[in-house]
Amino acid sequence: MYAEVILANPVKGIDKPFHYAIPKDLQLEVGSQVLVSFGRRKDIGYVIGFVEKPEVKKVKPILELLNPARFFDEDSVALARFVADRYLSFFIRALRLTMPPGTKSREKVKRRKKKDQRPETGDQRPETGDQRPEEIKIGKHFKPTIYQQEALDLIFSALKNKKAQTILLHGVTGSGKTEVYLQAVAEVLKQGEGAIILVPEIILTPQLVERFTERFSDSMVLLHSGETMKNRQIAWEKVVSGEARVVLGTRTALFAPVKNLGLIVMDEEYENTYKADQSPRYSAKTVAEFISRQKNIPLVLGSATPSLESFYQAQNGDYAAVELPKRIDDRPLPPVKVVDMREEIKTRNFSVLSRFLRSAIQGALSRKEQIILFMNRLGYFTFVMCRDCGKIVECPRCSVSLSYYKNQEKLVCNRCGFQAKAPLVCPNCQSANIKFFGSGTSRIEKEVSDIFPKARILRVDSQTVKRSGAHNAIYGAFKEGKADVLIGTQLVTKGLDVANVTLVGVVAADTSLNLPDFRAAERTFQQLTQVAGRAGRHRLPGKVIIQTYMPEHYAIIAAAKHDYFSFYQEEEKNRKEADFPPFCQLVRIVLSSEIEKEAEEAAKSLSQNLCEVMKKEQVLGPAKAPIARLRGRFRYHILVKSQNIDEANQSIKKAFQNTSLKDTVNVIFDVDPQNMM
């Protein structure tokens, strides 16, 4: 037999395994880390399989087994192949997703003395000894609603029958989805199996993490990028050894080597953080579906606002679906008042707070109740413009406006972090007629504190939570009643379950509606519905106020009625007319260069070659990306539409091979893109 070895550091452009002879004294298996010679250099490689006949006559031997531990198994290889093929990435990059954290940083091409070898990862083979009959906490006095019981019956049936089934759990905010997850995991553990629970971001779901930790602390680990590398390695070791059978984490936790995996859960499955933003740019939901089929286990997708694609799958019968249409104890969803800000301007109210919202804040404060104000913008003002020549002050490296932070007296690019002093005169025409426009979270904080000086205010956005643990500290203080008003960006739209919150105000509902992205309406509806769900979750009734300049938009109307289905019907019709997902599959190709003409010419050349191997109507572009310049690079993009993503990928590979590109041009292939900017 000969070993198939994938190099840890492949030669540029080469994405294939190489065959090596196996010395008689070496015991190798899939997942072994070895030292090999390649050309004139030595490199680390990983065994991904075995063949009886090599592809070349002269075969070099493997030089050394570098580590007795197994870094991955056969299922991991199959998973990596799927990810690499589906998302047009190098195989080694996909394979690294399945390896222990920090593996790449520990790779060193040097011979080690055998006595110094230490297992770094443990062995991922199934246990042969007895597993523990540990006690599973099922929650005190849990009495499921009829809807929760229906959901659990469906999940338990799939578990019992070892069925690869995707189940969409569509439940309104506060309907008890988390308890369904907890009960399902408890059942899996009783069967001697393990589970993976995915959340979009750890800091956005503090209460879900708390409840899972409380219920399964003895057999659970957290896996996410916010942990130190050492803690991630320790957690991985616990999973490999079987000590931890429940993994809770962000999208990378999906690749944890859970023994006897029996269930995968994705909470808030619509979130775009489930899509990787670096190669391989995989969708966690698509990868989870592959693992579900590979292991014959159920996948549960949960949300109050499922993605249009997921709901479409459920409507067509491709997914099983179950509804949780009511809150626990039949608590009502909060009534929503939509305020037309055009009418506020007519009354010469130029504040970011409408008269109605001010009055509601005053009432909540007088009753010693708590308030959440949502604004999807950072900074004090969102852009600076000259009123003489119309010049907007932009980032010199990105084609986006700079946001003004009053406390720091700085202009900041929220894309690349560039900072500059606020100008006293226009950099274009030297006029002193400079005006600050728009509003962000820090400006709202200032206005609220001016109007309600006795109110205790907390602000949570990417600026205030930079320090590790800051979000939990802010959330904890608010939950304990140490603040009256919480002002924030999307960090306040989900995961917060505070009994005393009775008022939620959306300061500007139109922010995301105007983006050049076919998902703009969907994301607006999701944000509004999620943040509205923070009010009235317990004994006190809640109220929601949405401020908008577009009260007639169907996303606003549907969110005000808590009506997902009416939004879905309108959005589905629009997507079908425009031939966008779920009615096709997309690949976005972004080409960039520090020289604009290079990027433009490269995009035109690739687009022409794509049109030669595909139908012309399937290729849109090239065109400048909405953010035409990012971090100093000019960007053009091409959209490829197809009914079959595998066929589309093959055409893209062929067209790319036929396109001559300069080394200074970067290319990004984004299959199933979530960001069109």
The other form holds:
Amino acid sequence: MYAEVILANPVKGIDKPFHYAIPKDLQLEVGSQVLVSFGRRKDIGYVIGFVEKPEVKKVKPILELLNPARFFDEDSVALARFVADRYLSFFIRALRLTMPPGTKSREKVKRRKKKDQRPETGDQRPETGDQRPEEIKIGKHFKPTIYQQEALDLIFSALKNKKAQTILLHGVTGSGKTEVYLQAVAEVLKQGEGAIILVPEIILTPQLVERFTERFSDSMVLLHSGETMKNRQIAWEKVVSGEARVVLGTRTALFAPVKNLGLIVMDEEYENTYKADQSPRYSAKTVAEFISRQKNIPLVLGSATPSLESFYQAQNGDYAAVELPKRIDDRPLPPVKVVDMREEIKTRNFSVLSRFLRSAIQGALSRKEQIILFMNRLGYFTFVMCRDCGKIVECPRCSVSLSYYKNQEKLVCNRCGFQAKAPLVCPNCQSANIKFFGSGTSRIEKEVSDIFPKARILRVDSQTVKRSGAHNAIYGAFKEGKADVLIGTQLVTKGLDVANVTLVGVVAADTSLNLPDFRAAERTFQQLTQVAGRAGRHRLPGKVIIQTYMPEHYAIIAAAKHDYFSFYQEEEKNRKEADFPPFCQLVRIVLSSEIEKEAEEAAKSLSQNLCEVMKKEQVLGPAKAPIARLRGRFRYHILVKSQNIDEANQSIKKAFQNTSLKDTVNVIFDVDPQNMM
Ligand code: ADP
Ligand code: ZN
Ligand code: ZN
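Okay, that was the form predicted on its own. Show me the form predicted together with ligand ADP next.
Zooming out: every chain and molecule, the one shown earlier first.
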């Protein structure tokens, strides 16, 4: 027998395993970490399988077993294979996702004494064996509503029949989806199995985390990148040893080696944090579906605003679907008033607050109720413009305007982090006649405090929550009633469940509608629906006000009516006409270089080669990417449309091999892209 070994650091461009002879006294298994020599160097390798006949005649031996622990199992190898193939990435990169967090990528030849050999991740606890005879503490449940019961029955039946089924749980905000997850997981635990619960972002879902912790206490761990490496390693070990049976985390938690995995839940499956933004650029939903098939277990996708793709699959019958149409206790969804901001301008009201929103804020404040003001920052400009030459100050490295932060008198690039002092004169013509269009959340904050000087205001945006824990602190203060108004970006749309919030104001609803992205309407609809769901969740009735310049847009009309289905129908029609997902699958290829001509030419030649291996009408572009320059690199992109992603990937690989590219050109393959910018 020979071992099939994948190198931890692939020699440039070579993405395949090599065969090594196994010395007699060496006990190897899939997942063993070994030392091998390759060419003239020595490197870490991982055993991914065994073969009887090696590829080549002269086979080198494995030099050493570096660690008695297994870093992954056979299922992980198959999973990594799938991820690498599907997302056009290196196999080792995909395999790394299945290894303990912080696994070293290079052998620094700081070898420990044999006696003291421990897994790199720290203590390896003794096998605890099957913990099924042992009692697991589970907190008290609510008695399910009839709708929740229907959802649970569907999930239980898939669990019982070991069915690889995707179940779409479509329930309005506050309809009791989280309670369904909790009870489904409890059932899985009773069967002696484990579960993975994915959330878009841990810090944004404090209440869900709290409820899971309450219910499952010691049998649960959190796994996400906000934790220290040490804590992640401890959590991972608890999963390996079987001490933890429930993993709650962000997309990477999907790869945790949960023993007897019985169920995967994805909350708010449409969120784009579920798509990795580095290679392998995997989509957690697609990977979860693979695991569901691999292990014959159900996958539950829950949302008030499912992605168009998922809802389409449910309509088609590919997914089982179940609906929670009402909020718990029949609490009504809040009425939504749409305010046409063009009318405000006509009455010479140039404030960011319409008269209507202003008086609603006044009312809520006088009743000592709380208010959330939401500002959609995607595509929203906060910029510096010269009134003489018209120049907008841009980032020197990216083709986006710099945002102006008034408090700190500085300009910041939201793409690359570039910072500069706010200029006193125009950098282009030296005129002093420059205007700062400071807007966004800080402008709203200023206007609200000018009009309502007594109101206590909290602001959350990516700036204020940079420090870890800051979001929780702000959120906690708001929940305890230490502020009257919470002003925020995307960050306030999720998770917040504050009883005293009766008014939600959307200050600018349509800033994201005009982005050059086929999902612009969908994103806007989802955001509006989610933020509207923050109002009136408990006894006090709520109200939502949406300010917009496009009151006739179907995404806004549907969100105002809490009408997912009519939005879906309209959007489905548009996608079909334009031939976009779910009616095809996409691969976006971005080519970049510090020299514009190079990027353009590389894109042209790759696109020509693509046209030779697939139909011309499948290849869109090349074109300048909407963000034409990023971190000093010029960017071009190509979009490939296909009915069969595996075939498309094969063709792309072939075309790529046929294209000779300069070393200075960087290529990104993004299969099922979420970001079109
Ligand atoms: P969602 O996840 O759909 O937003 P939640 O599961 O958070 O909804 O439920 C909304 C609220 O109703 C929560 O405060 C939750 O504790 C409560 N709740 C959920 N299910 C029930 C039930 N069956 N009976 C009583 N209260 C419930
Ligand atoms: Zn920049
Ligand atoms: Zn100027």
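Small disclaimer: the values here were computed from a predicted structure and weren't measured. Residue numbers count along the first chain shown, from 1. Note that the rigid core is defined as the largest set of C-alphas that superpose within 1.5 Å between two forms.
**Student:** After a core superposition, would you say G390 shifts its C-alpha by at least 2 Å between the two forms?
**Tutor:** G390 C-alpha, core-superposed: shift of 2 Å or more.
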